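One chain is shown next in structure tokens, namely the form predicted on its own.
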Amino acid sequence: MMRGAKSDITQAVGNTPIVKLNKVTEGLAADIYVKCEYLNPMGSHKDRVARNMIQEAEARGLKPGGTIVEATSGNTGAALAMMAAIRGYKCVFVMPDKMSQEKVSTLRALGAKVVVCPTAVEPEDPRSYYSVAKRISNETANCFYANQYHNPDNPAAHYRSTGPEIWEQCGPELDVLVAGLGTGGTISGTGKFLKERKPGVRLLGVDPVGSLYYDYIKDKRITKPFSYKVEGIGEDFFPSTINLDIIDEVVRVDDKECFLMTRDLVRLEGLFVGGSSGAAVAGAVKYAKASGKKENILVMLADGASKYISKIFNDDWMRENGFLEEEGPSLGTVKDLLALRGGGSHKVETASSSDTILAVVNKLKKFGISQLPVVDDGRLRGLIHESDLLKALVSGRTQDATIAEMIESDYATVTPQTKVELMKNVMNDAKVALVMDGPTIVGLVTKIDLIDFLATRVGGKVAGPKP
């Protein structure tokens, strides 16, 4: 074979460069670098995962001629399709309908069959892309279900490949590794290797508003997930491929932050990356601003921009979804909403899990409200709503029973800095939004609060009591 050539395209996976950011990090004490995983052959870090999963499956007896089935947001599918082309497999991929058309078209171009499922359903719903992929795998003869969310060969790929590669490139000069949280394979596998070499390396996860990870890592609370636009990161369940205990810190970003940073990375840094890469850099910048430390931060850039031309790089799509600033003034932030209704002038009323039904009912009546956050020893446990109390009493509970078993997670958490424009998606999927300033609840927003605020902003203040 000719000197310097690879035997096939799968041998070109890995050895991606590390590049320093300059313009989007101006004014920061830290130096932020990025690892360009989008330069892998199929355009993402999932090339490493697919190669390892197929190699390990073949070592366990998988034979060419079968069918690979997977639930994917696109990148794992593309990487598996590359492996299938070389190794001689057929592919069936199941995707949620929020994914870009470019991703669907890419998989079909690679010869795969693509099944599209609704995004806004629970993971256990038979229509979800997780459930459909599992059903297809059970019904398909000679099938390999890659199952990236629960396959230990996912994080193992990064332990064997990405971790050693980063250590070779950076060595002990690396202080912080940043990655978006999806299946968790990248941060779990890479992080494990790096911490074995340098225990002081900090692992920072970046999670979008609407995903489960942030609240659980911060406070061990499982909140209700809700929809968001950024693709490839965040989850509405907990994959077994993520080691949550290894993560030192988590930062939350919203869709607008993700997409504006993505566009800046392309236009200011020449990095042709996708939305999850923008999310990871936006999270790293937030972390660096808050810490103020002089340290070396490395961010994983998961995939490339070509899959998102019709969305993130389409001004009309960005504008329609509220991600581009209009010529008129912004609607403001949640902090403005709370200030307008006097929400910042008094403490938020709460209950504790040891309170009785009667005590909570009396508090709801006293303050003329319909729900209370439940807080024990300064930690948010969840929400108690009047409908929960009614259901308990109808089912035969006495008024002296405690509310401990009635606490629910049908709420979202936002910050005072969350843009009002983004609250529409939040309130579509949750009864109420709890406003968190760090671990402290500083407000509570219902649908009528949002309606009242928006009506006031466009003129003609809506008067009257709040529910």
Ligand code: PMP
Second form
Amino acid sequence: MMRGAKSDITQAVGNTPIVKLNKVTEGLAADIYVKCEYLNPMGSHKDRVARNMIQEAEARGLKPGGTIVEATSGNTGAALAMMAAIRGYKCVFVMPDKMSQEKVSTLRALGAKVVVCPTAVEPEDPRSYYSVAKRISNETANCFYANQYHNPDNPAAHYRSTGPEIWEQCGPELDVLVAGLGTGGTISGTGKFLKERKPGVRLLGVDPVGSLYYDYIKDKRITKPFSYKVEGIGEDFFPSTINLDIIDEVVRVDDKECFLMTRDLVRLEGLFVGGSSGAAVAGAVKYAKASGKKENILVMLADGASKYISKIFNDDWMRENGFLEEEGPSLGTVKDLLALRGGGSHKVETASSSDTILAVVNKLKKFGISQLPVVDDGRLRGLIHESDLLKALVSGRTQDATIAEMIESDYATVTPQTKVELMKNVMNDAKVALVMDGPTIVGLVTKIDLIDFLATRVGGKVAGPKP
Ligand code: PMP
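Can I get the form predicted in complex with the named molecule as well, since the one above is the form predicted on its own?
Next comes the full complex, and the chain you just saw is listed first.
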């Protein structure tokens, strides 16, 4: 073989450069660097994961020539297809329907069979892409279900390759590692390696508004997930590949922040990256602004821009979704909605889990409301709704029973700054939205509140407190 050549393309996975950000970080005390995982052969960090999953499966006895099945948002599929080409497998990929057409076409171009499934169903639903992938793998002979959400060889790939590589490049000067959270493979595997070398390294996860991770990492609460546009990060269930205990901090970003930052990374820094990279950098900048510390932050840039040309880089798509600045007057924020409803100084009534059914019924009647957040010692426990009380009474509970067993999680959390445009998605998926200012509940929004706010605006009435 010629000197300097690689024996095949899988040998070119990894050794991605680390680059300093110069413009989008202006005014920050911290220095932010990025690791260009989008420069891997198939365009993402998943090349490392696919290589390790296949190598380990073969070490355990998998014979080349069978079929690889995977539930994938695109990148893992492309990476597995590269491995399949080299090692001689067929591929069947199952994708949720929110993914860009480019991703579907790319996987088909790679010779894979692609099955598209609805996004808007529960993960346990037989139509979900997780369930369909599992079914196909059970029905296909000589099949390897890569299962990136539950395969320990996913985080192990990052422990073996990404972690050591970053340590080699940065050494102990690295203070914070930032990654968007999908399967959690990147942050869990890379983070484990880096913490073994330097226990003081902080791991910062970035999570989109609508995903479960943020509330769970902050408060151990499982809230109602709702849909969002950024691809590849955030989850509506907890994969076993994520080590939530290793993550030191989590930052939440909305679609608009992610996509505007993605465009800035391309146009100001020359980094041709996709939406989850914009999300990760937007999260890192938020963190750096809040901490004000002079430190070295490294952000993982997962994949490239070419898969998102028809979305993030298409002004019409950005405008239709309300993500461009010149979109005209906005519908306002949740803060405006609360102000219209209660004059801005509305105290949020709550219950505690030791309250009796009777006490809660009396409170609901007194205030003419249908549900109360349940708070114990200043900590949000969940929600009690009149339908929960009804169910309990019908099933034979007496009115002096406590509500502890009836508390439910059918709510989402938003902040006063959340755009009203976004509330449509939130209220599609959750019964109510609790408005949180840090740990404090400052409001509760139901569907009728949203309708009332929008109807008042459309009607052109002057916004002001209702009588
Ligand atoms: N960004 C993109 C574009 C992805 O496809 C993924 C993986 N779903 C991630 C980020 C998150 O990486 P991980 O699964 O390692 O948490």
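Positions refer to the first chain, counted from 1. Think of the rigid core as the biggest set of C-alphas that the two forms share within 1.5 Å after superposition. Keep in mind that this is a model prediction, so the values were computed, not measured.
Taking 2 Å as the criterion, Ile451 counts as shifted between the two forms: its C-alpha moves by at least this amount when the rigid core is aligned.
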